[in-house]
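Heads up, the chain below is alone and in the form predicted on its own; it's given as structure tokens.
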Amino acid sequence: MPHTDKPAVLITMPHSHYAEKARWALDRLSIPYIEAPHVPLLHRLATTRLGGGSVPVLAHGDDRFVDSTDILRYADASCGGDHLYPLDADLRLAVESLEDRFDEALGPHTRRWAYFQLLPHRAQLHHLMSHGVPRIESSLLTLTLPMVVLAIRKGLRITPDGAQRSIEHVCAIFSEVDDLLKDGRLYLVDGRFTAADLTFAALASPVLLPERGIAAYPKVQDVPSTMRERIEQLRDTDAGRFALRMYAQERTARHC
């Protein structure tokens, strides 16, 4: 930990679910923080101030994390290790590849897949992303509405084969959860909560709109039919059981 009094500082956007992945840790193993929330496009000038890009970024003291997984990482390391990372290498090993999968092949998918089916849906698109944020960059989320769905159109690449392509993505990372889940095992590793779970369960939560969720998502019942029907469809799956029981049983804090 930096020697600092000062609590960390975590720049988000208020649906971000790789923002989640973080806050949900930090939250775990109970690091003060404060989070600051922005509206898409004015996160630049908060994450690009601290050496970031997109969210998150925490900063804490004199250090800086801009990653996701580095964020875990240094949460794990600052309450002594062995919460979210396991110390023998070979669990560790395992956790840190299913992390980086889930990365990689299931959070860019599911956002991609989600903003597809939410873009048209102006109002509820601004209310969501505009949850928590300052007052004024609400309003202007009012006028540059137009201009953060352009920018995210084609930043993504949000067409509707992309959509497609996406959520086969998403299927076929469920079908390997779900692969692993049937031998009966409670967790995707050492048989406790690790940073395997918490990171799957937070990059799955646009395709699956847990409740208990921290992130702004809407409620499933609110979304357009398609994605309600989707939805519905990869929660009846092991693998979506599973997700929304890690939100159920282990969003909550606890300490180092």
Ligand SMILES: N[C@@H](CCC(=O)N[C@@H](CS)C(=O)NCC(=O)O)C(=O)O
Contents of the next structure:
Amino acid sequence: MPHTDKPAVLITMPHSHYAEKARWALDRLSIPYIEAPHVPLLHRLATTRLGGGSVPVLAHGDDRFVDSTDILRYADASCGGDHLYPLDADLRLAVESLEDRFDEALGPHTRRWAYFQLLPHRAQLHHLMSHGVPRIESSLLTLTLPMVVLAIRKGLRITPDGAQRSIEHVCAIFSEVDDLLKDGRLYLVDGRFTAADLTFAALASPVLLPERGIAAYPKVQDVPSTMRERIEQLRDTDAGRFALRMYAQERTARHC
Ligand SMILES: N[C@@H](CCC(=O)N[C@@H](CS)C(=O)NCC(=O)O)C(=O)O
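Let's compare: the form predicted on its own is above, so bring in the form predicted together with this ligand.
Zooming out: every chain and molecule, the one shown earlier first.
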């Protein structure tokens, strides 16, 4: 922990699932922090000032963490370790490799598919992207939303084909998790909640919309019917049920 009494500051966008991954870890380990949510594009003013780019960024004293995995490692180490990452080297490796796999092969695809579904629905999108941000940013988003949508469409290559490929990637990762769970285990590694479970559940949240999840997310009954049907299919898999159970049972504050 740095030599400061001030709480850490977590820069986020309200709908970001990587930000949710970091927020979950900080909440779980009861690390004091203040969240500073920003609308897309303006988030870069806050993150670049701290030496980062994407969200989340965590600033604590003089320390800066510009990637969700680094934030989880920092949170775990701040509490003496063995909370999100086992001390045992082999188990830690197993947790870290699943975390990397979900970071690389799940998070970008749940995001692309969900954006494809929601980008045409401007009122819902505005709500999603402005939840909790400074009022001035919420007003500005009314003007900048077309630019934000264009930037997201181009930057993440949001096309019908891209969305189709992404949902196939999501299903492949869900099948991998289904296979891991086949032996009846309750958690992915080490019989207890770790960064692997947290990362899977947080990064799957755009395709599951868990009730205790990201506050800005719409309810499943309010999303377009094609999106809702797919979400219901994914919820009805072992991996989907597992992620929802992690949200129901493990999205709680614990003292470290
Ligand atoms: N590897 C990064 C990925 C974070 C990421 O992709 N964040 C997205 C939001 S979900 C973002 O900030 N996109 C806008 C940008 O890159 O400026 C992490 O784990 O923190």
